[in-house]
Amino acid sequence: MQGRASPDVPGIAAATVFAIASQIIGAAFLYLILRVDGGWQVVGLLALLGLGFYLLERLPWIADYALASFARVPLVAMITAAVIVLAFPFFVGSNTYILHLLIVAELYAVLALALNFQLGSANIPNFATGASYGIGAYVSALLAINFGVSFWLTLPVAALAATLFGFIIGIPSMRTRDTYLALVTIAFGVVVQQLLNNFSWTGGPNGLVGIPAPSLFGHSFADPLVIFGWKLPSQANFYYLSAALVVVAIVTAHRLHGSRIGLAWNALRADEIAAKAQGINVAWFKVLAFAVDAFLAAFAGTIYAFYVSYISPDNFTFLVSVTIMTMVIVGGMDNIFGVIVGAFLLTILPEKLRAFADYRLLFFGVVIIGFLMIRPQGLFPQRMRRYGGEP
């Protein structure tokens, strides 16, 4: 017989459609929510995606159907998400505002995605993603102003630092569990930062100032951006920089979700126990669930610092971690697109909610508490592997 496609399956062309038409909608979405300045027009908005939260939760089919569809059409639904951020900015045009909002959201997204590997999926609490965060951010600015290194080659040196901090706290803290784990963690960012704060040589207090903006091929990020005759803000560079690091985590996270060491990862998760009695060195995989975090997050912490050219150690406090974990947890343990949601969202809400004055970190917090209850799971709760067959 021909190839048709089962009832629960979309067929090419509505795979397409609903591929292309919600990702339209979904950036139609992000550019309302970052245009709008009126504090209940945002309010306004986020009920509307409460609603649409609400439905998912009581019609899941919508879901299925939804994951079905992208299944079919990978490359459709890829090439679409590409034209989509690329052409963000010249919608944007020269509101330099809101490139520096989506640039903060895409760093955060990627220290999620980094501390997804570890809270997500092998379920172990860290509180010192901030630390790494900070690690590669001074590392390489220090590389920079001191000794003059090109910012590309601060990233892979300030992530490799970043990755031994990583191996540090992850070799004593296999001696801990859950809390007692959690405890370590908030111990070890505590530390790196009185550190930062303490160091003449990191500056102190008062940081670090004059971090030179990176060059490619001539073209400094200083400067704007001319694409195709059409100018656009500094900002521009960093936003394309910090996309191209999320498209990196994405498909790191992918693979390795899908590799012998994101199963094992889920293993420890299930149950620990059961997991070593299976043969999985979980001393191990708890380490390296430890060092990819801190590599993700000292890239993420390199792009920050350049962007901004002045760091300090108020960066990248304790709340920092608290933020991260917040993100994860309201996008969807171990789902890689909850997770960028949960980032996006909870970077752009407080800047919105300024309108509020006094009662912006209320209704905040309202907002986060009424995304669980619609919600309990996280926005895009993780899904059951599956292994062959249709998706």
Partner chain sequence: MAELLVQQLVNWITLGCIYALLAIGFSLIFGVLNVIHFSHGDVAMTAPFITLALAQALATALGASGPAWLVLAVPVAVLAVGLIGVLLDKVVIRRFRDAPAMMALVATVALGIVIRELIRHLYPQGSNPHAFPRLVSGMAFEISGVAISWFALLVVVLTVALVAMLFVFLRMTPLGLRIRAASEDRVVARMMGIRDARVFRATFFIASAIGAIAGLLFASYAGVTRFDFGVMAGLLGFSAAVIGGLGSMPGAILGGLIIAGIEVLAQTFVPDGASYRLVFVFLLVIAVLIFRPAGLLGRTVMEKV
Contents of the next structure:
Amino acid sequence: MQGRASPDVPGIAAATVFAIASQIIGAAFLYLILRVDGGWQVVGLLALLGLGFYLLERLPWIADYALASFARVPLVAMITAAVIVLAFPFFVGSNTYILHLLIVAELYAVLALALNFQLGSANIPNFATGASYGIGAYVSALLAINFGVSFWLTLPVAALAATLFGFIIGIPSMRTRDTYLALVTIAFGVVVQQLLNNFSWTGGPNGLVGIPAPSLFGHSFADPLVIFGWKLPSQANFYYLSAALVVVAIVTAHRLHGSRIGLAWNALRADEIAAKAQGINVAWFKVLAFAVDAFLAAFAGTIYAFYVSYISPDNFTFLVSVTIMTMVIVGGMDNIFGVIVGAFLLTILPEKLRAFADYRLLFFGVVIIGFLMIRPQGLFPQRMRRYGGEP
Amino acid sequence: MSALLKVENLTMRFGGLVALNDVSLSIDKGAVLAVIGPNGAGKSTLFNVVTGVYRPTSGRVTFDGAEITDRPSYEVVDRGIARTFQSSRLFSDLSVLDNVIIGMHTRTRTGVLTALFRPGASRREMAACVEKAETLLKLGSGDLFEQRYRPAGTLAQADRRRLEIARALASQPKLLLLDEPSVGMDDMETDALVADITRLRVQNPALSVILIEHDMRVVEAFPQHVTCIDYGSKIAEGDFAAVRAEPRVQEAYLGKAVAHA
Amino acid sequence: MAELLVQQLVNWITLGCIYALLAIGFSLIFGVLNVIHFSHGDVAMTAPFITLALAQALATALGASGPAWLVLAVPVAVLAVGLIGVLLDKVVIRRFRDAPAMMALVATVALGIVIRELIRHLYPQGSNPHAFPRLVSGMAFEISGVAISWFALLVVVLTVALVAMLFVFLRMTPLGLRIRAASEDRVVARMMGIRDARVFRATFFIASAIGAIAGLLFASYAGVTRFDFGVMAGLLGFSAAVIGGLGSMPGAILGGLIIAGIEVLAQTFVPDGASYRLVFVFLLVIAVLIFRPAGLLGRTVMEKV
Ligand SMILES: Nc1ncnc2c1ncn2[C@@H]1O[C@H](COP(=O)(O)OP(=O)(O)OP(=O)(O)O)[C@@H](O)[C@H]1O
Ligand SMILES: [Mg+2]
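Structure of the form predicted together with its partner chain, please, following the form predicted on its own?
Up next: the whole complex, starting with the chain shown before.
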């Protein structure tokens, strides 16, 4: 991490091979874990995963080499990733359950990236991401059901509504910190959930049903997707839509992280008084983190609502916020890749450990405590910024 | 010429404790003012009030023709006052380079929309910052530049002090407030620090510096303006020789018995 | 009208006392460790389950069910919960003493999940609500036509007694003084070597045992308990402690009374208020924190720079 001699810069050829091969191996692993059906196979794959993380920890140059390779041939890396994401449903075929898991994982990845702006970059506790997610879902569902507004129009409206909510929760953050701020976000989350539960126009505890499927250029998302004669189940529509949203979230996270804003967030995370002394309007940047979080979470909420076509307050509880938080912590705070891995792992693993289905929450609780005690930096710790292609 | 910074009748109370008692002082453009006084005299409190960390109980602070009493810290920095902290407050999990770049916060403009929709502009801004930061790191004594990718928290004590100064300079201040910059430095490092400050003033003659110091060798190097504070009150001011000769100053430093002996 | 008023007044005081007892635990632990023990409510709500399980075990072992076993089970449960608190501190919470506030918060939120899930899995039919008897029943006396129950009386007397005992303990005994010193000034406490294991053990034991009593009263008041009641109990107790000012005992009591007051007011005077009572409670929490970020009786400490 410090003062180390620059790692071997991989040659173009080696970097290309590495960037393609590593991503294919990763995708194959994901495919296998989605395919296998409980029992020893899952345990074996988990052991393999554990070994992988162990090696990464033991041999830090692997991560350095990987990053250097991707930085060397960014275009190749990106094209490979795009091809894998586009091709994945063709391998999954007609298994709608796997597609469903992937969609949920993608939406959680977006939520985790959203929360990461606060929890990771700025270390602001926020237990209201679930509420922003819910506001996004309800606003778009209400617009679609009551006014027949198209999905594509509800997206920005829901995002704006949630951003406004984010600003409102953010305002107390100007005056309160840590524990007190955590309570404020919890309070907001409870208020939103209770209101959704009690208003009649939100359907009360029964929620909203019959949210119409979106359509694009005359193709309804409720219909199977036919590409080059291949027929994919209707879930594939939402798989691609969610994947696009994940890309948007990654680009957003990446650009903010690399800019003056990401640095300002990191500064106030490290030392608020010192941050102020550098001219950072700490209150404003905190509010901003809340707003960005709510904005992205609302997108995820909208897609979720139209995907399942039925939402109720139970989908947006305090526990959802805690789940998202777990993903960020396990994956690695302030590490975009880590947060996505955290979201996928924690969506898919509990599903696969079906024998323990009833113990899922217990599993979450133990995992959080274990990580915070043993590895608080997460699977993929944050990395120092590097500038100008320097190693 | 009117003063760059003017502090008038500043009083700061913490409960019953009077940390600053009706203190007035001023500094001209391009000057160096050394503030001395025993432990707990209220020197750091003076900096904290001027930079908006504390709100004064009463009194006025004017900087560059505008009143900045009670203004928030970030605005004070924007107007041109940069500071270091006595117990250095670096962003310890960020790299040395990032620490300096964060120091340029008030001189950069990228907002969320620019960062998201005009990534080129944002990247160019960062590139310019990196270049400036590297120049700043090369400038001072020590080898901060070579350590620029280390987490600031792992630096040696003298380097931490240097990095604080580099970070403060990154905001292109008109007034630099240094709170005991030589703490934790050995003699050679202290000499290098004095040389650094001297060189800074040559390169930027308009820069004013207020220096809190316990190390009299540093004060001796900038002897024109010295102010001594004791128990929150200003007890002497003038050039170093005159202040040192004041009985009250000797009393404050050595205790009554010795001064009267 | 007067009857209704007196009835609601009794409700308010009963509920307020229960919340205050919960809040005291939060405040005590925060004062000493500077850590929020978010699962305190869940720890407290294990007490009714332990009591039920014990009473049942006694009944099957010795035959003849009856309230007698309950009376025996209650003190044992309170003791057991106190020890659970000490154990949680030893195994989990103390590791976060010097970590960023965020981490302790998230860890104890997770700890709460674990406690709830353990109750659910370990207690027979743990997912279902279980009836919990009134610890005492019957009417004690009448005020302007309203009968005051023994239970309400018990709650008030118990709260006053516990607060008084705590007060005496914190001010008169050497261990209590050390706890107070530790919560008043952490730096000084550390220098004086007060940061020893006994202070932490005692703090957790007392806070958890008082929480257990609150949990028993809570279940008794509601007449029923469920594995996840700890969430709300904890949230309301925590809110009470924060509104009053974390670390302040009088604040905790004040906070408990305020929160209970809002709840009772909402239920009595707002149409459909019962379903919106949490909305009112948490809007108040937000408002208090915006205008008094350190709570009503909390001291705002300016960080020394
Ligand atoms: N935030 C605060 N709350 C309470 N008292 C404070 C605070 N900040 C400073 N003080 C008190 O004000 C007095 C002056 O402190 P200050 O730090 O300004 O002294 P100083 O002259 O910088 O001393 P030193 O040479 O030790 O740095 C001290 O008694 C200190 O304890
Ligand atoms: Mg000082």
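Between two forms, the rigid core is the largest collection of C-alphas that superpose within 1.5 Å. Residue numbers count along the first chain shown, from 1. This one's a predicted model, so the numbers in the text were calculated from it and none came from an experiment.
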Take the rigid core as the frame of reference and indicate whether the C-alpha of I20 shifts by 2 Å or more between these two forms. no
Exceeds or equals 2 Å, Cα of P60 between these two forms, core fit: no
